[in-house]
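This document starts with one chain, in the form predicted alone, laid out as C-alpha cells.
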Amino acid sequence: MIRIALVVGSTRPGRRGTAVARWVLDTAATHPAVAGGRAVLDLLDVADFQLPLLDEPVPAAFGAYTRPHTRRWAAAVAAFDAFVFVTPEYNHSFPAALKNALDYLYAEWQDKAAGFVGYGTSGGTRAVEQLRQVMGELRIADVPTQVALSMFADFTFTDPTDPTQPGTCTPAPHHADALSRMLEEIIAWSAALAPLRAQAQPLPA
C-alpha cells in the first residue's frame, strides 16, 4: 500500500487550506486505487506540529535532531511514501510555515513522490512553481499534473466582501479529473521509487 500524506501548508487563522484539504480527501476517496486499498491518503497538517522557526543547531542533512518537535515531525513525515502539498500563494510564493517545515528535515523527504494542489487568485501556480525547485533539492520526485483552484471560480462564500471567511471549496468538475490523474502519477512514481527507499540508511531515532 502507498501511504500518501496530504500536507496542509498554511497555518493562518481562518485559512482556506482546510476546506481544500477536505475536498481533496473526499474526492480522492472515490479514486480506484484508494477505494481498492492500493493507496491511502491521510492528513498531515503543518499547523498541528507548531514548529518554531528552525531551531536545530545541526543542519538537517546530518539527521542529528535534538528538539522534541523536530523528532515528532520527522516521525510523521517518515511514515509516508508520497505527498500531496496543499498550498496557497502568498506574494508570488508559498507560505513561510511550509518552507520552515520542509527545511526541518532531509532524509525523511527523499525518494518519495509528490503532487500539488494550489489555490489563490492565480490558482496557486506561482507558489507551486517555487515549491518544485525545493522538491528537487530534497530529492522528491514531483509529478507534472497539478490542481490549480481559483479563489474566484472554485470557492463559495456567503459574504464575498469578508476576507476572513474561509468559504467552501466547490471546484469545477475538471479539477477532480486533474486530481485523479495526479494521484495516478504519484502512486506510479512512488512505487517505482520504493527500491530506493528500501536501500536507504535507517533514520536516526
Ligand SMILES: Cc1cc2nc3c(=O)[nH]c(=O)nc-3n(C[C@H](O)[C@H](O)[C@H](O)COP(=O)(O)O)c2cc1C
Contents of the next structure:
Amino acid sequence: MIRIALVVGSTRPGRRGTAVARWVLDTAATHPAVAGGRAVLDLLDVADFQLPLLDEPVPAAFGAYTRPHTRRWAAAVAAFDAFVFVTPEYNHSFPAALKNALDYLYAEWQDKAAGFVGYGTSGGTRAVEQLRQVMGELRIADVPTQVALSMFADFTFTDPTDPTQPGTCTPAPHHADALSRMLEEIIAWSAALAPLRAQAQPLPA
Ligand SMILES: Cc1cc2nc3c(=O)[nH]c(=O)nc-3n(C[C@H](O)[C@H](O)[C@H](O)COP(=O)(O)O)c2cc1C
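Can I have the other form now, the form predicted in complex with the ligand, not the form predicted alone?
Let us now look at the entire complex, which starts with that chain.
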C-alpha cells in the first residue's frame, strides 16, 4: 500500500487550505486505488507541528536533528511514501511556513513522489512552479499533472466582498479528473521508487 500525505502548507487563521484539503480527501476517497486499498491519503497539517523558523544548528542533509519539534516532524514525514502538497499562492510563491517545513528535513523527503493542488487568483500555478524547483534538491519526484483551483471559479463565498471568509471549496468537475490522474501518477512513481527507499542508509544521528 502507498501511503500518501496530504500536506497542508498554509498556516494562517481562517485559511482556505483546510477546505481545499477536505475536498481532496473526499474526492480521492472515490479513486479506485484508494477505495480498493492500494493507496491511503492522510492529512499532514504543517500548522499542527508549530515549527519555529528553522532553529537546527546543522543542515538537514546531515541528519543531526537536535530539537523535539524536528524529530516529531521527521517521524511524521518519514511514515509516508508520497505527498500531495496543498499550497496557496502568496506573492507569486508558496507560503514561507511550507518552505520552513521543507527545510527542516532531508532524508525523510527523498525518493518519494509528489503532486500539487494549488489555489489562488490564477490557480496557484506560480506557487507550484516555485515548489517544483525545491523538489529537485530534496530528491522528490514531482509528477506533471497538477490541480489548479481558482479563487473566482472554484470557491463559493456567501459574501464575496468579505476577504476574511474562508468560503467553501466547490471545484468544477474537471478538477476531480485532474486529481485522479495526478494520484495515478503519484502511485505509479512512488511504487517505482520503492526499491530506492528500501536501500536508503540511515543517516548518522
Ligand atoms: C500574503 C498573501 C499574499 C498573496 N498573494 C497572492 C498572489 O501573489 N497570487 C494569488 O493568486 N493570490 C495571492 N493571495 C491570495 C491567496 O491565494 C488566497 O487568499 C488564499 O486563500 C490563501 O491561502 P490560505 O487561505 O490557505 O492562506 C495572497 C494571500 C496572502 C495572505
